[in-house]
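The form predicted on its own is given below as one chain in structure tokens.
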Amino acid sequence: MTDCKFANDAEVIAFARDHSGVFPAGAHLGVEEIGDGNINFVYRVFSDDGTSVIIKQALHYIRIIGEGWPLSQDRIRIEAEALQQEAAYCPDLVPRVYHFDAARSAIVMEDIGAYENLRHALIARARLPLLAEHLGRFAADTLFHTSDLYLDAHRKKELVGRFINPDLCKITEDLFFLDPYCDHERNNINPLLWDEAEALWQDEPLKLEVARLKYRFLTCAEALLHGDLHSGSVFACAEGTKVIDPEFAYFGPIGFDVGSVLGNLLLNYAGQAQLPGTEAERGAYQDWLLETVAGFWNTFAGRFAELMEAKTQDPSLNLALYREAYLADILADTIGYAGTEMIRRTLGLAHVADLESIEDPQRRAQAESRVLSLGRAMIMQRGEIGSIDALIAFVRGH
């Protein structure tokens, strides 16, 4: 563990001039720290034209907490290699590394500040036209190109290798899969949703398919999960989508994946009905949500259905029988997982502003009641349900 922290914003500066190659030799350069900066330092360096890019340094500890929950720093370099796997199959969907510095544990890379942050802009009723083609495919080509479907075992497996990430694992181990399902202190919780937590821990055959769900986390090491595809790793405009801050990058379920974009959905579809506005805003854009949900999974299955046919390695799994048996047991992960999701941001430590911006306390509550009910029925239910249309159809009647 080394302390590479930049002393001051000259050496931010410095460092963006030297290793981005954008900015013009002489260029007045400045430097802002931006984003919520919960685990790591991030900086814009901007010049007067309006050139700019981003660092990213990871400390050996979580910045809000100290050096009393220390972390690895090997998290910046599993972060910039996932960013160049992802890059080699979608170049348009994540932001450009100029440069990776292991001695300052530090990346230089794109600035996206033209994309908003897409849980703001779920929020804010935004229509998307983009957003489930283009999620579908960074999930569908990331996934596949990094799985036993397309890789030969060699070079799976020295994959796998380079991205064991024990700490940045161990959170979301104890944050999806442990905490929600009992009184621990971590846990945020409304005390107005006090009973139904309770209930919840006392729940035997929930937490019996939620520890399946976390086994499966723990040993299907199935291919390059980002690990944290939620809607705040997530920017996006009219124009197009960049996926970012893969440092939760791991081999693992890819349902996992998948259910953490649909699990998101379905949180700001549960919040959208006791958001500000009419009934019927309200309704149109739950409507949408829920187009884009059947969107984003058909576009995934489609283009992995594709690409087992026409890529697959192996013979022994291109048949057309186990490509649609693979894609169902990747739709019941997905359900379950998405559960987990809905749950650990209602109950856990890290809630989402979806919910948390719904200022009186009895409608929050109400939204939180919603997504648990839901969560649970989804994990309980993941291998009956089916299809998306399915799914659509059980969320609209729950």
Given for the second form:
Protein chains: 2
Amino acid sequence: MTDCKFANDAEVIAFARDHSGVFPAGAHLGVEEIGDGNINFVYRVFSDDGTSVIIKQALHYIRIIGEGWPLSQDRIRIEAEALQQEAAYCPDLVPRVYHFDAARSAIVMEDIGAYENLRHALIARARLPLLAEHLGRFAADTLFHTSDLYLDAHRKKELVGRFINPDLCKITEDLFFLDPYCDHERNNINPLLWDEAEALWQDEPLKLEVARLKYRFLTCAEALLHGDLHSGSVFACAEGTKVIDPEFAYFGPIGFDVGSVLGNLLLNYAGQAQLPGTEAERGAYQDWLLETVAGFWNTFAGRFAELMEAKTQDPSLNLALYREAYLADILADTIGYAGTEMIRRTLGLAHVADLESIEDPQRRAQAESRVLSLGRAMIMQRGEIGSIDALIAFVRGH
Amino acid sequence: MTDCKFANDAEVIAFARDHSGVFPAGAHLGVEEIGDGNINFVYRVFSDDGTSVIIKQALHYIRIIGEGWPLSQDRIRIEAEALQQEAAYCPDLVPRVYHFDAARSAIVMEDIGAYENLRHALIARARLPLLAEHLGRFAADTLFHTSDLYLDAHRKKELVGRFINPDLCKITEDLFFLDPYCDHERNNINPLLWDEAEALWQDEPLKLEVARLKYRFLTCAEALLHGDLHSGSVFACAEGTKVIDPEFAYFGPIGFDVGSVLGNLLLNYAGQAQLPGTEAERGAYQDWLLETVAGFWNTFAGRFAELMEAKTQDPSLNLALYREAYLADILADTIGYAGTEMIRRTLGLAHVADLESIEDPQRRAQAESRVLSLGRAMIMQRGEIGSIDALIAFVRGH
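What's the form predicted together with a further copy of the same chain like, now that we've got the form predicted on its own?
Starting with the chain above, the whole complex follows.
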């Protein structure tokens, strides 16, 4: 575990100059640390003419905690390689990687500062016309092309080996699937929600279904996931979308990525009911969110089905009946994993601004309670809902 | 790809003397090549006093075909490491490894010549009183202790990486799940069965279920499988059982190993009806086979449930409801994979002596036809059968 941290601004600037290829020789460069994440160091290096790059560096511990919480630096190699995999199929939807430096544990990449963090955009009720199509295409293209449907049997297994990611997977295994279902010290629970949390910890049928979903997360190496596809990993503007931060990438169940997107849209949906504004404003934005859920799924499923039909390499998996059954299974997983995302963002360690920005604790508890109840119902009924329209009716009626 | 083949008997003897530790200094040793498998070279080295060892060597091609069919020598490392994994929990049920030599691609191991190949024993209607208990315990102990139920999250993923085994997995992916379901040149079909084969190739509902089972074989990294647990990989005598040849080992669905045992017992069951002897002799032995099926499953499931309750490390997976649901899922997989083993041994490349030793082609076709029909029904109804007793009634009634 080498400490390869940049000693000063001059080192960061020199590194960016040497490895990005975007700055004219002799340009005067500045640097700022912009890390608003918790885990890594992130720098922006810029020149007078507005050109800029991002440097993301992973040390052998978690940034906001320090050496007390060690974390493998291999995560930055995984992030760099995952970005390259994603760029092979969706070059417009990920930041460009200029350089990965193993010795420095650092990636030099495109600055996407013109895009806004999707979570903040949703809280501000922005309507992003391209979002559903872009995220649906991102999920379909990255997941299909890293699955056994498309990859050669040897290549798939080689990639599975390259993306074994135990440290980051363990975070998800614990924070998604363990902590919220017991009285864990890492949990962060609104005191007004305590009774509901205690009831949930006794809910054996729910815990059975969560065990099944956790086991699939542990064992089901379907495709190379982004692994952390919540609203904070998406940057968007009217013209485009960028998906960042795939350091949790590993081969897992496709529905986990798709469900993360869906769960985050529904977290915002539940939060909107308690955020400022008129009822008409809230309702109209909630309608837009549900249209976005449908548009996202329909783009994903339509594109995935097309890819299956056109590009599935293995004739024993290229059957019309199997394509239908496959997408039905993915929808069930998606609804289930969306439910686990919703519950863990309410009871677990890491909350979301969509709910935390509701200032009145009583109103926040109302939104959280709805999230909990909807998340539970989605987990329990994930195999029966059957279509995205049925899911939307289910959400509206809940 | 080095050719590390032993040049002559003297080299084999010297290797055995140096690496086994079982021969007294100065003992006079002899050697014979005993490879009755198709893929590797196998030697027996013995001294005058009856002491002996086996040397198994994997070259970079398939023994009976030659350099025209290359195969990774990594398979012998995988076999050696899988034998060591198995020995950690079932030392009495596997041959002891004295030495693994990477440079020679060779394992020096215990000679189990006193045990008989299970397939031959079953054809000869031997009743092996310990077989069901031993195979059930082998499956439960090796599979539980390499699953996410028992292993630490980091250790499991490290082992998944060590046992990535693309060459040998590809053989199964093709021979089990592709060839028998289409008119493939590798198939080996009794001309009297041709109409049934052609009907099967058009059977879309069956092909859907086989696609699901294949996809689970490709993606479902539940536990370290033996991977080739047919009757020819088991050696038995009245006193004990040895499971050999885990070169197909990889992390896959537990039901594949359990179903391989079950499918092979049922292949023999179907063959018995057409083998010589009185009706009473056949019937009595078929009864013993079905008792063995039940004893095997009940030992496996009972032991696995005990291990789950006592040793599951992850509290979110250690729930009474989950244990039940888990074993129900394994039973469904087991029945399905047993069905695929039965079909591929009838239509595919590699047949079994349980059926091939029926000399009359018409009678052989009758047995094969029953295997095909039963295999298909098991695949189609694997989720509904529900218990081992129901499976046995299903087999009897079919």
